[in-house]
Amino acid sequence: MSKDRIYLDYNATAPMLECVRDAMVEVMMMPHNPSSVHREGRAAKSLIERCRKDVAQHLSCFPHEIIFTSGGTEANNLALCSVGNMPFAVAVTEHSSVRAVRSDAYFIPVLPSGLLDMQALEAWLMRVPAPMLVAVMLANNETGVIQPIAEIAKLVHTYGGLLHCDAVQACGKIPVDMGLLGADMLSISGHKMGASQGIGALIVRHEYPMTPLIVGGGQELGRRGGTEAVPLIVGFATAINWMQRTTEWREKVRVWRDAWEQHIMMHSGSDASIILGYDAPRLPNTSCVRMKGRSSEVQLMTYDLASIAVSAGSACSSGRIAPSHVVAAMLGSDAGSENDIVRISMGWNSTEADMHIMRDAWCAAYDKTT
């Protein structure tokens, strides 16, 4: 990133790590097709399997349970479209790549904190036949709210169901352990943690039979056709290795985030309600803030002109700034009809000075609304 600008939109995409770039460039210069039987092909295959082992070690799963995909959206689609037509429920605050998969999905409500309404989930589990499929993300991409996935998995399994967990925003920011979470399927993405765009993975426990979305040469144990993107996979594994090894930045950004929130709450009259998910467990890097009376679009333009890059929520809506379904689900009628939130998300290359500048810009914008 240019030093002339401040980048606070890591939940949309993180800047590429230097170690990832170097690892990818080295591999890009070699002719790699893992399906070829000659020495170069075998070397490519060996490289992929080594990366698969590295990813598996960090996620506490088996290497053969990992399916490399083009990213989190494909991983979510593969998980939810390939297990048959069983009853399907999703948390109402899920990402669009989960919400849009089936038109007959039951939307599980959330509490004002953003946490899943467990009573509503259990009521649905009790009235539908098993097996059923439930999808709940580990950490929300807009608010950073962390769901109690282990508790949810236990409940779903009690009624004979399967749990899919979208961990795209969580992986690299908090520990992600398949064994502890108890999910049957889990999606992750590379570019959220400093790898390249175009690479992700779906982890499927217990060799559950999968119907591939992409058919072809039988790659990924027949679960996803197409020649594997060796440089992207190498960069992906490199990023996960770096994120698991380098964790000090997480606590730093948590301290800076908390200080930022305390300051703007005091500036706005100690109103904690402007921070979505404030009373729930959250990712250390994320703050989702409302500014009533000033639309997200106006706020984003104001900050962009001040050389600050933030977002108005999910970055997966083709550039549109529309009312957030996450905000509506959490606040109900209090959400209003216009999107008025801004999401600030830090990462491995953020600084305390960045947040000080953002704080001053937010307060200046707020003062114009009062």
Given for the second form:
Amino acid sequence: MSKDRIYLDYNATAPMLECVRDAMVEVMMMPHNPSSVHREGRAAKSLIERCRKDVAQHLSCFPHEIIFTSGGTEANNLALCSVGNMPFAVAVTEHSSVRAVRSDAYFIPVLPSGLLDMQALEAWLMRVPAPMLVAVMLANNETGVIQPIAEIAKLVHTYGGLLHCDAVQACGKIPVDMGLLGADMLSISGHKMGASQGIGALIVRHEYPMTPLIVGGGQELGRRGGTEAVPLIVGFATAINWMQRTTEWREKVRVWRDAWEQHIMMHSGSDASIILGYDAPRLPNTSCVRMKGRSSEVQLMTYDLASIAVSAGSACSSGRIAPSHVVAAMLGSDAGSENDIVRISMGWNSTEADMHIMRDAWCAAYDKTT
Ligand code: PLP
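Just the form predicted on its own so far, so send over the form predicted together with pyridoxal-5'-phosphate (PLP).
Following is the full complex, with the preceding chain placed first.
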């Protein structure tokens, strides 16, 4: 990626790791269909099974519990559509690929901190017949707020329910351990951690019976038909292995993020900035800043002209900025009708200099001293 641009939008997509590119190119040049019985086919099969083992080891689950998908959206859809029509509740701050799956979903509110309202969840669990299905993400894509999934899983299980956890933003940025989390299903995505777009996985514990979304072929133990995307799977496992070995960047970005937020809070004065999720546990790389009354669109354009790519937290597929349901859920009537937040998200290739340039651009935009 060109270094005359500062890329601070890793929660949208991360640049591909060089080791991922190299591993994928090597595999891409071979005729690899894991269903073929000849030597090339058998080699492909053993390659994807090795990748499955690597991913399983990273997440502390069994290899056969992993279903490779085309990404986080498909993993979320597969999880939530394939276990039957049970009563369904989702955290109100979930990604659209969870929120949009069923029109009869109950939306569990969050507290102003962004953390799930556990009392509201328990009240719903008491109201509906078991088994029920609950979806709560591990880390929010806009604010980075981390939900207490182990505690939520315990509560859901007490009432005889199933818990799905969208760990798309968390995986690679914080430890993700299926055993410790206690979720029954978990979604992850490759392109958020330096693998290619178009690959992800759903992990389903205890061989829970599922109706596949894509039928035919019997791949992935009959849970997702279609020839496996061997180069993408190899890239995915390579990225997960790299993320497991290389964790020091996470602490660095946390320090730079905290320094940035200190600066904003010290200097914003009458512009009344708010850092969403500040009081909750958060991903180390994410900062979601609200500049009250300053449109996200204008803020983003200002930073883009200063060669910095950041985001408004949520974007439609058309590229237009949508009002944020996450901000609305956290701030209630204080949220205002216009999106006025900017999300900064760093990653494995970010530098302290990137954040200094961002800070200088913020100061120039609001006429503050550095
Ligand atoms: N879940 C969350 C929390 C996300 O942030 C995203 C993507 O932004 C997705 C799911 C969808 O993942 P994918 O882009 O791999 O379909």
